[in-house]
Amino acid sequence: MSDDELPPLRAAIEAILLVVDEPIAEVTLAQVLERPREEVGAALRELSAEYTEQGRGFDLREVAGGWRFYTRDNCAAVVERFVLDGQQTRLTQAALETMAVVAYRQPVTRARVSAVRGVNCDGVMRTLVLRGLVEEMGTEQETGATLYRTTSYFLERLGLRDLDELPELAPFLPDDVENIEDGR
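Generate the single chain structure for that sequence, in the form predicted in complex with another copy of the chain.
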């Protein structure tokens, strides 16, 4: 492919994003397009801002480590007429709390999560694993207890780029509380 055949970088990115069915990493795009990653990243952010500015019905977002086209949120009601199985079951309060503890404490054992919540969470944890929001990741060395962490599907469901984007927990906690011993 010679240089003069190449479309502008931004158009090339749009074309590729149109055919992918899962988030595509900046670095993958950069490789295929043979451009520096920074340049590709900048173009992606430019496009995303432009779509927003022009009030387009689609949006370009970076979620779970990759870029992907999404419908814009103000179009949800319209889109739902077409997306048959868009209904995602809501999580219970218990599941949400358990997921929150796993998200901030990962990797973490069930016993620790139970200690934080003051109530047994085995059943809830199983639900989260079945839903693909949480997964096992080996065992704790001292106790042999299974460790859990959140999945990339969790990031997708929350629309987060990575775990660093989780809201800060600190504002809700006075000093020192984070580190109190959960064991009893």
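Other form of same protein, the form predicted alone, not the form predicted in complex with another copy of the chain:
Excluded here are partners and other molecules; the one chain stands alone.
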């Protein structure tokens, strides 16, 4: 990308902060955005102050050596009600697809689920964990990435005794699935 095609610094910072699932360090943002750390740090502090001044429902905080969006304390009750009410709502197509990948590929990392689905699934995975359908089950030896599996609640909701009762997947797959997964 040329400099003409790059988004403004503040927009780029906001876009990155929307997808991180843990605080991101100023130095990391500066490296990714190829901008001086001081400039990135100043932009982060300005954004944080603006969100507070405007009374936004979210806050940009510096915690644990990095920056991340958080829900404002005065919105906690509304967010809690939404999350709890969400327990009763239907799953989105993305959540169903993600849950299927976990069910058939477990134990599996988020990166692997994203690779199979072809889109980032971090937010969907968090939703499935919050709903108790998917859980962490350790880490992958080579990468240290968190592994996920389905829960007993998942089995209960689907009316299954165990995973062996999941329907065969082969009839629903294209003939060249190995080539698709290998990117050929």
